[in-house]
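Below sits a lone chain in structure tokens, taken as the form predicted alone.
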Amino acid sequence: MKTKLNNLPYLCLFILASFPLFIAAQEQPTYLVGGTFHIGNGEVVSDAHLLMMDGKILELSTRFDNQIKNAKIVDVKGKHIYPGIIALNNIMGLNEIDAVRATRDYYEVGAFNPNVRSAIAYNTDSKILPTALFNGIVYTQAVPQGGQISGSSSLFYTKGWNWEDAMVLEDDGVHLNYPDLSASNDAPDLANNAQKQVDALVLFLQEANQFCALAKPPVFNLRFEAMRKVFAGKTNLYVHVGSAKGMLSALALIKDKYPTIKLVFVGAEEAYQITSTLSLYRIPVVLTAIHRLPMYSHEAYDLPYQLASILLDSGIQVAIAQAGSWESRNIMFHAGTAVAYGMDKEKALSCITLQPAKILGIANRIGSLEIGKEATIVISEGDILDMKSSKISTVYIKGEQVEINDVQQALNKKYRQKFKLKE
């Protein structure tokens, strides 16, 4: 007995070594032979070959010419190959069902938390994530909500193990909720509230900024610390902000005194009023809600679809997202409105792709069909900013296929076969 206990750390050492992980290391080059590459970058190429090796893309040509024996060669004539989705500022992984509390976790309490993390938060047995992945989102970057301050997100696979399998980068920001100063005259109390939090913001970024000034400070403090890669300029502050105003006052009181910051503004629906500015301080920004009503009355109807063009046009850095969990699949067809109102295609899917991988800091391993990246892939028989003709066939992750069947299309399955329904 003894001698089968000291043998048991082996055994499951055995077993676990038997079961391979969601994202495998790939086994075989694979050719993509054929199809309209939609490199990310504003570049098409069409009738060309892809060749992923070591899970890098190795090749892309319009010339076919096997020299590697052992590939394996994937017809995909007639079909449209793009890079991997990247869905920004949502809770895919941190929420699962809305009514039901234990399922929910992307809130802490307290106003400054820098120090809370999503990355071990997030969950891969989520339901919700093989239904962003059946449409192409490889990528999520869960985020924190709650509080000025809310705390750290980090990028993930949409498939994996676990978390840490899961990882892509690891604690990629910080997320401030700004105060709203949109409050008029005739809400004085909602002013005085917003202009307290203003100065309580204010303070802490003064006594954080100090203590990160010292190598050993005398006494550790867990939320300071967290903020110390934000003032190195190593890490994003993503500032949630919706008004002018707002994104004016952020501008005046982080990255004025603290130019090392790098700022992105989430939301910014009031963008287009200042975009000389945030063109002038190069602040990327991340809209949230293209499918919306205007913000006013006086705005045009259609104002919502145009900003992201407007916001381009006028040369700044723009990424296409929606908040939320279950929202947040369809973010591909939010940029398809955008070019149903004036945006260029390849801009827009660079919006949903390159784009947010630069505001990432990570463009040199993601977001685009480019020799030396990632070779995570997504192939689509149509277009898949289109609704209507977007439909998924296969996804490969660092060169590795990977199953992209959920829970929707199992239950489509059960009841066609209950019912002998016909394809």
The other form holds:
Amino acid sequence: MKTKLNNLPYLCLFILASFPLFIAAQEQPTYLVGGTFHIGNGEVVSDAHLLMMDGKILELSTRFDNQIKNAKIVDVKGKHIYPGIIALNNIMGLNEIDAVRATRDYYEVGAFNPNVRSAIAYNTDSKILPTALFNGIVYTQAVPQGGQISGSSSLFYTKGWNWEDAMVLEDDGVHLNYPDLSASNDAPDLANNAQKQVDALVLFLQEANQFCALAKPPVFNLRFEAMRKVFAGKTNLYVHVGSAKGMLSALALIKDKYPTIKLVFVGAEEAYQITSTLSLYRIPVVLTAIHRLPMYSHEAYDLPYQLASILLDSGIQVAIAQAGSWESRNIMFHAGTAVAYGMDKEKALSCITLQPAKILGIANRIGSLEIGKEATIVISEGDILDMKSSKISTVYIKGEQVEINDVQQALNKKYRQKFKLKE
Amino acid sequence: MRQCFLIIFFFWANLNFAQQTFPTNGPSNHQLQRFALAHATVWTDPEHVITDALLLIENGKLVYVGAFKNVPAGYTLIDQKGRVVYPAFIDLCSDYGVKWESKNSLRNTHGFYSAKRGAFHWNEAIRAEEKAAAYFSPDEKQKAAYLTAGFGITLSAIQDGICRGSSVLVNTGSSIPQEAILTEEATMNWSFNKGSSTVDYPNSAMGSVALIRQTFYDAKWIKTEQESNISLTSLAKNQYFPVLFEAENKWAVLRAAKIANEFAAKNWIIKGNGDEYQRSKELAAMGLPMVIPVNFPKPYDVEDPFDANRVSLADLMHWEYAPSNLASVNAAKIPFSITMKGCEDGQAFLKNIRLAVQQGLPVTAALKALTETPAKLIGAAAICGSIREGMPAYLIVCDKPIFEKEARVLVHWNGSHHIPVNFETDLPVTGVFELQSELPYQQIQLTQQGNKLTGKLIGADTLEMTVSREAGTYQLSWMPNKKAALHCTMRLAFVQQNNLLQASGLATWTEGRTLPVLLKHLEQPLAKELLKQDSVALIVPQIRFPFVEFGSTKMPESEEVIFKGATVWTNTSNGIIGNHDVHIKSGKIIAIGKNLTSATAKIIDAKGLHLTNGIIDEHSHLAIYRGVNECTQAITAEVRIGDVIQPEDINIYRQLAGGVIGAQLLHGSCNPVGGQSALVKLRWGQSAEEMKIKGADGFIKFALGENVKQSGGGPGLRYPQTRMGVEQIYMDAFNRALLYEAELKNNPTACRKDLELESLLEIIRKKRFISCHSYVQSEINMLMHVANQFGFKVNTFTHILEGYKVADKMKAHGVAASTFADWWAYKYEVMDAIPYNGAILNDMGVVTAINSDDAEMGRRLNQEAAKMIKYGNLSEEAAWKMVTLNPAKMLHIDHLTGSIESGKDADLVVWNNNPLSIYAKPLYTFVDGICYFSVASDLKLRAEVQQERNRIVQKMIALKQQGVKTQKQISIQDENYHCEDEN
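Hand over the structure of the form predicted together with its partner chain; the form predicted alone is what we had up.
Expanding to the full complex; the earlier chain stays at the top.
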């Protein structure tokens, strides 16, 4: 038996699974019964039931009487039920092995690339995506990197046949890396460089804006054309900026000049210094790591852990993310650490579910267990934010259960069998 | 008869004095060269002063030093009344006149060996053969700065490289190199900085230390003449010269002192960088003299709050405390001399030395540090550093005591030559003069301010006069009627007659009339007026341990504590026990039980809280100074992390706040054999040496795979480039180590001490233990085979992400595993890494730990351990041991720490929650019974940090607004090294 197993490709180990490997249309209405439902909007409903039909949430109630016929009943007593987690700002699907250039698909040549789109590069067969899904991360924002304007991101399911099939929201926004203004007199080159970058950015926005003001511009320019939805406020402009000075500068040079632009700050490590400004202009913030070191030696050791709370308490919309690719599978633990240092648990959950959905502008579709939304649901044996108990048993995408085990689980099984260890 | 002989000797000596090798153009011009400096106040040395002195100088030598007496005939009398004479200052850290330039900008090569051709040291950073004297020629621009500052003598050296060759002692007054040089070779100069050398090795601070140590051993060995090596021969020849070691900060000073100690060298002089006050106790204990600069920073431009944020508290404090450094050094009884190095010019030097005096450096100590001490340190006390009969006349004449405000060096005496430095009057023309003329004014008052003379014309009204000097005469100008814009002047010649200073000349008066004028001196201006000093507040440095944010103003001490009613994670057969007390005293756990009491113990109520042993990180690159990797050779077993611990890394504090108490500080993973590790406890505030765990076994980093075969880039030249080559590197290295052992046995005296092979030999002899960076199963297997062949065991595989594939072989070999919880996909060799690895290894009975390799993850290792429950279904107890007891075992310190048992070190953490929960945070962290972190003390420190920062920032803003020059400052953040880092 042992020999036979070893000769089998390990992928075979889970092919026997009884549910679809990829997303399919929901065939049968399903009730999740019992359990603690973490809605994603800050509320918790215990001992309730949730009805999924035609891929949507049709019912969430503590009273369970008008049962639909032919519905599947799934007992989730003692379990915790969450909306599918949304991982903003990462390169899953665009990057396979950090150190191998051939597997990197996120950094185009040139300074201004708003026209390059992650939408068509997203690799649904990446080995990294299943490791995120395994932890309950169902949505991922694939974000181009580098240059002054990196490109346009899209939101995908972490499971799909191809990028079209996996697409949740196409071209949700353009990503701009704000110049580093922290240079000093000691490094005049750096200061000059920053100034040059600011000048180039101002000029680019000016020209693009003039271009987009015309319905039919007399010249052809892909880069400018790609900014049209941004100037119209139809998609986000994600400004990747860490320093408070940089954020103020971005407000002055972008928000003030082009008030229709929907700005989102990404990174924003020094946002705590300018909370009133950020809340005044209602700028949402995507924190790219809670698990990081403080920026300065004089900052409190736990400032990074508390930053989300500080911003949230100042009325700023906050999403918690983790930049990178394979690293992103831990974002629920970033949210958990924020709880350890003062944030409300359900609010922390909201920072990886409803808040990102709101920033993306699709909170009417995803992000919480609310009626009418997509039935994309994660069931955990325990508290999903705490690694000690965060064990995902089932994931539904649009009402259909999907396989979450993959190569890593297969390898585990294979070697446990080799060494005759209990599984 | 004897007397007669002496007279003849002196006669000849006098005639011989002016001999020289170079020809003169035309008849010789021998001068009398006899001078009498009269009536000055003379400091013959820091302890002795003669008022109204007479100095007789004959042919450049002092022949009389004492109270004023009648001047013998034949001496040129120079009246120095009111002036102060000192021995010329001596600067031991100078590049004055040394025109040595690296030729490497032309070569632009990098490599294993020196680009310098010839039988020199293989490493170009060792330039023992160079002599600064050979490159010396007086430099007029530099000269002005040194003379202004009072430095008549400098020890000049090449400023490039680790061994910089010999320095030359010169006088700064002379313009002729042959005359200027006093001693051709005075010291051997060293630093940790390899400078312009194009040899790759060393590219880290620890590599520099290793190269220096090996070079000193080689200089001993070269005497056996097995190799011709000009550099080493020079070093061997010059070994009796003092070593002048230039260190870049306080820790580097201690690092240098440690090397001196290894070679039992007493004649080392170490140059510091002005931060000695921060660690004066340790620096005093090293017992070596220092050379200290007065390079005080300008206030920082911190008006912009965002800019202010970028300046660290250490930099802010240093700005405030730097002027009191010398006072602290003096109080700590560290023998020291002072250098001008780092000061913009001579004026800046004098300004700063006066600041130091204002901040409590006694004048006599300052003088000693500028004269007697440097002379003695380099064995030149017979020729400079004091004013004594028989010594050459190296003197400075100042217009008032040099440490007083605006005092100036007027003249340098350089043997027989006197070199005027500042605007100088032959006579002091200041004071009040009676004016005899037809002018309607009765008095003129002349005052000196700095280099400037100003005047007042006093009569019914008082007018300001400007004063200028030309060819010994003075012109005084004034405007009798500002509205009419009339200018009047008088030109005067001052002459002393019958002890009365008078001046006569002509004045141009209104309408172009000229009038004769005569000025007669009435009095000297009041001394007090001139000596008036600005009153300056004395700043007493409040030292923090360490001298950064969240350092304590006093070193925390070991406490006696009883933790009451905690859930105790014992890591013993007792398991996790609820509601227990733990008693600690004198750094140890003394009891575990219920209802423990002690009259002397502090009680910490731990009801509902969890008490554990603190976390131990098997794989950390925390607190490492200037480079985690010595990447330049395939084997660098000679380098030691222990040489470069940076005990002020803020990340130490952050780890304590994450419940970490100890770590193995590892070399990076750049080469098959990296450097030796340091096992430390996180004793925040203690020195580098005190952080080390005493008596711990020696460990060393090995590495396999993509990093060591340089897959990440680079020229692809260094062996090995394949896993096949890695094995051969080991086979070669261990065989060489065995040959070395045999040679040591057979030929102990002639055998060259080889630091690299000694370290490798220690591995074979089981005195040093391997922590090997590893990923894929093939290489893991390989190293175990290599170890078996040489009869030792690999101690630990670290990272070991494919350990789960060969867990059975690892178990059989007896090797431990220290891994990441869930890292993968960052390179090809980790594509099969799975988060179940740790659990499989553990379940197979391999001693398994979870480590960080990262200062960020290091402070959340409890969370990483908890992932073993998520992914591997491990029990809480087993998961917890992976970050405490198991790493202690693999580091051979489990007899000290890693579990809660009587007799073990009190390395304890109180958590507010189950430590494996993400919601857990440390409330107290104790190391050796000393509370280095608590939530309460942290809040207090935060307030202090904020307050201190704000206070100093406000001070700087005020200065900027007063017009004081400021500088931009971005403080350097502590490095966060990973083993992948190139350096």
